[in-house]
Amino acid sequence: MTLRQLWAEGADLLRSAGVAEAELDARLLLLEAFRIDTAHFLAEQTRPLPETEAVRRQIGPYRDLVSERARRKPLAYILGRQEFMGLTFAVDERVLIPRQDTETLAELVLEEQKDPGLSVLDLCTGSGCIAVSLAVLGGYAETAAADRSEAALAVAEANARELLDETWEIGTWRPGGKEKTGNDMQDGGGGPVSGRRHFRLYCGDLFEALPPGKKYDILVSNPPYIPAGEISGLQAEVRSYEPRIALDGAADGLAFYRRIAAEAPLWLRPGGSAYLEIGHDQAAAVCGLLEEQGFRQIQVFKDLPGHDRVVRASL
């Protein structure tokens, strides 16, 4: 039995499933499996592997992953990880998967968004992976990320953690009070460290998270857009294993989008800007609602398949 030979195996296992990307997936999982890279395996993938328990060990587990993927069930959740604007995002079943269709978002607000001293809100924050990837990237002064789910708060949370460095104080709160953990740093008067940027965590559905009184000047979010009805179409590997929390956007896919462009005028500064996710057919419905609560200079930003991807609008 060689490496290419296992390989060889899940692969046809993972596309008799149905598995799109069938050959790259099974590669994927026995480089977990055996834990090695695409250089070992490359060089060794034709030499036999020696008939010792170590290697049963690997050969075991490796098919047990295969089995997994095979029942569709996704790469990024069998991995518990998924890469997101060039960070590794630890992922599971309690938040969406990060996308790559995701990443135009944040690429433009760090494009158009380039001052340190600016704060950003992002709602609906699932994995953390925009928030997170904004404060690292942009190192703006204040990131605050909100989710009506403790579970995925919990996920953004540990992401947070690892993925900021010590330059960051970091504090959730959660229905009830304000909750401090981890690594929250304090002077001796038991405020803030001064000159340090913060990152908040906050539980609850979309504003109703937040302080009152509290203003940003950039708010983005990837809000559930899919109409309920629709769902049940989806990949497999979608509607029967990711949140439906954060897929379902009510009957026409719009319900987050009318709250948030009725409500962020209250949280956003004069001047302050908004960055929408949106499905492919929902740009001219997220314009109108938008415009019809006093934003303008609204603009759609296409994905890199040239879909309708971002709606931006300023205050």
Contents of the next structure:
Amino acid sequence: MTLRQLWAEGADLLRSAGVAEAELDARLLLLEAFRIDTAHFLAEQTRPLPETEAVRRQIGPYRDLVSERARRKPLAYILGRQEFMGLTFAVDERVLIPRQDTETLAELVLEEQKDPGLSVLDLCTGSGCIAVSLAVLGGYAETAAADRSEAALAVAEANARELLDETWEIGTWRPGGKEKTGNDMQDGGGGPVSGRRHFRLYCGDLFEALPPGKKYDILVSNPPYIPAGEISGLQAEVRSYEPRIALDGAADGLAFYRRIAAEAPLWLRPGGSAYLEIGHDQAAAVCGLLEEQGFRQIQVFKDLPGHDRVVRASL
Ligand code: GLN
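Let's compare: the form predicted alone is above, so bring in the form predicted in complex with glutamine (GLN).
Everything in the complex follows now, all chains and molecules, and the chain you saw is the first one.
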């Protein structure tokens, strides 16, 4: 038995299960189970594996991982991690898996907003991938990340604690009070109280959990935007494993944009900007909603495959 044979066996199984990238996924699961890197695989793939107990203890788990993937469990949930903006985020079935398309949004914010004194609000933060990568890569003085799913917020908090260094103070508010998990809560969510930067997590429906009267410079969001009726037609990985609460944008997919556009002017400073990820066919509708609420300089940006993906608008 060689690594190459094991790889081929896994790829065949995944292909017959309808997995789109069967070869790649089988290879990544093999690397995971054998705890080797690609270079090792390439060098050793045709060498017969020693028939030892240690090797058997890697082949078994490899086959288990392949079976999970054959049941169409997304690779990121099996591995428990996903790369986003060059950072590794922990993910599981409590959160949407960070998508490469969403890097378009994060990159645009970093390109347009270079002042580290700015404050950022991320609504529907999910895994925290947008908020945490903006904090790490943009170094902004203050980042707030909100989600109505307490389960998702726990994932975002874990990612913030893993990826932000000690120059950050991290605190979480949960519903029904101001539960403290950080050490910087004495100001009730107002401005920074020390020289350190702040990362705050809020559990609540869009703006609901935020400190009243608070204003931000930048609003970012990748809200649920799939029309409810289209979810059952999505690929098996998405419809059977990713949280419906992270996908469902109600009947026309625009429910969250409507609410964000209407309330954002209360939470943004004059001159502040909103960056929203959108579905490829939602640009006109979302631009219209933002314009109705007084936003200006509305612009649509495309993702790498060339689809409309982000709308930016300013007050
Ligand atoms: N903001 C998160 C992301 O971009 C989650 C989005 C969502 O749950 N709709 O991955």
